[in-house]
Amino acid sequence: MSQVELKELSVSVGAKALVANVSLAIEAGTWCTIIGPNGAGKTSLVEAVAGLRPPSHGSVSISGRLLSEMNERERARTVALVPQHPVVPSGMTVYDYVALGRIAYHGLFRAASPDDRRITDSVLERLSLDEFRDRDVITLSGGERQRMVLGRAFAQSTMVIVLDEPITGLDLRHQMELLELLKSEVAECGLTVVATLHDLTLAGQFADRLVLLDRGEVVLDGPAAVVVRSDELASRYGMNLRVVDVDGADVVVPVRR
């Protein structure tokens, strides 16, 4: 059984279709990245997978359960989201922010249990955030803050995590550190990742599978190495692309006309 399954999923705003009749089955312990030009519907698709945007047609299931049949607390125990522009309130410590991921288990009005605190401590250690645990969240650098947001998602202890452009605004080193961290979670913990990325080179290097979306429809779906070398990719982006092998890794280079 697939970990994440989309059946004829459509998402609309008024008369405008943002996602149109998308069906995908994503296996457990794999990384699937949604790519495509601006306006392709990538964010709308992953928000539907995370349960933030209700489908206008079709369904999303995780581990065989329909998201539409879960309440908010059940969804938070099933799938975690790292949004492109997370709200990070000032006056909160890094520890308290990461611990928000445990609310799905103890509720808003009950204190965290010893198990909740143990999980939060473990996440801080895994993400090298322990030294910042008492810092105000607004004092962190961009890379540190993004790790903290990822930590909140990890604290939810879900087997599916959805990320919308998680490396936006990060320098190259922090981009690679964040993606390598996620890749290790996929390999070591069986985490299932559904992400969007603009950087085609990094999308191809880290994902097991790429889904090319355009105008809300899936136009190409396959192994990352196949998709990045397809003629369809350049056509949908409306530009010349060249793929160069650098030490066994595909690097996608835009070429001026």
Contents of the next structure:
Amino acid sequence: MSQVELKELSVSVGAKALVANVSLAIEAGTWCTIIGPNGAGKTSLVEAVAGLRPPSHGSVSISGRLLSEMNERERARTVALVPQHPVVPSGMTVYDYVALGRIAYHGLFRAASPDDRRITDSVLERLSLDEFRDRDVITLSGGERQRMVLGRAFAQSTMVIVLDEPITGLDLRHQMELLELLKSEVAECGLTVVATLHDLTLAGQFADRLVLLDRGEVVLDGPAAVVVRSDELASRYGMNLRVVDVDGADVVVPVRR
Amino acid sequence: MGANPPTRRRVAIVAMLSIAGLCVAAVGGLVIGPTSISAWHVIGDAFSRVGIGHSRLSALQSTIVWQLRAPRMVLGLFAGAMLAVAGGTYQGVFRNPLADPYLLGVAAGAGLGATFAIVDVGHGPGTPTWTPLLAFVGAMTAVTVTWLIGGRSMRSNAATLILAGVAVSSLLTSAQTFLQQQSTGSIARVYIWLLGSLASASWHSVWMVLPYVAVCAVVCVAAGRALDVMSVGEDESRSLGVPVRRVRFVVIAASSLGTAAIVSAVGLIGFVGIIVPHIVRLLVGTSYRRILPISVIVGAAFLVFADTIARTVMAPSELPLGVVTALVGAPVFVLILSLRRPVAV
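Switch from the form predicted on its own to the form predicted in complex with its partner chain and give that structure.
Everything in the complex follows now, all chains and molecules, and the chain you saw is the first one.
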């Protein structure tokens, strides 16, 4: 049984199909990155996987259970989301922000249990956020802030994490750090990652599998090394792309025509 | 204020000071007035009623305190507490610092209902006894219509609801203005009602609003944790496991019902619902688990304090309560705002 399974998934707004008839099965403990040009439907697809957009056709199931048959709390204990533009609520401490991930466990009318607090503490430690715990969230830098949002998703203790452009706006070091953190969770805890990324080089280096989406449809789907070398990839982006091998890693570079 | 949100210790201090202020305001509401009565005598009288000591109040003084001032003071506590907590709740659920309890049409609906009742009796003295009932019906109808327009469909969000409230409010206000202009003889009485006053308070009106205020204020305060989560926006709160639509419905229903009950008893007292939660927020930070319960206390104290001023400074005539709340509240707010780093909602 696959960890995440999309069956003939379509997402529409009005008459316009943002995601059209996508079927994917993603194995537990693997990293699947969705790539594609702007407007390809990547965000709609990951929002459907996170259960935030009801499919207009087809279904999403995680661990064999349909998302549409779960209530909000069950869903939040099944799949966590790192959104593209997270809201940063000024005046909240970093600890309280990460602890929001435990709401689905202790509920809206009960305080966090000792277990919830222990998990929040361990996430803060794992993501080196401990020194910021009493700081106001708006005082963090971009890299620290994104780590904090990832921390909230980790605190949800789900087996699947969905990330929408998690490294946008971060400098190179913070981009790598964030992806490495995630990669180690995949390796150590069997986490399943579904992410969208614009950077094809990083997408290729971190994902087990790349899925190219264009106009809402899956165009290419395969191991990263194969997908980045495909002519189809270059043509969908309308660009001249070269793959350079640097110490065994694929680097995708655009070349002016 | 540094980079850190307020500590527990500071919140505890603010809470204790608010409770002390509430006690002072409540006793002041009983002893201050044209007939000056000693606070100790009033407290002694209260104890004598449960069998401790002897009262030193005369029968007249006792009547003034317990039949005139006490119901007025208690109704003021209820009104201040409810308006403040409803305003704070609205600010949280709409994530909008300008939200007040009248946002979704409660004021316009109540105003139209009350105007109906007052205009109907023509030139008779005072306001008719069914004014509160019509005001209450008007308020709840207005909020229900707003909800049906802006809050029901799957694609609606907080903004559509606010816009629906604006539309419903302006429609009902224009109807109310028209009705008021048609009946020149009762304009003054309509106007006085619209400004809000505790002058007609009685133990009867206190018992009438008590169940609404008790239930609705408890629901609002209990929603504090949900509102804290919802400060990250609707989509993210849903992904964290919050049933956003259901929470929004329950919270808006409770705030509106409590506000409608208060408005129907005391008219449209402005400013408390918007200013008190903001003052509290500046003192204790942005968590609604702190803002809402402390707003209940501060709102109650503030309104009784304002009413004591309203009925004494120009005695025997009274200042409109809404005028005093703004006159006292605005400078206090500006003072705190200038002393503290502004905190966003």
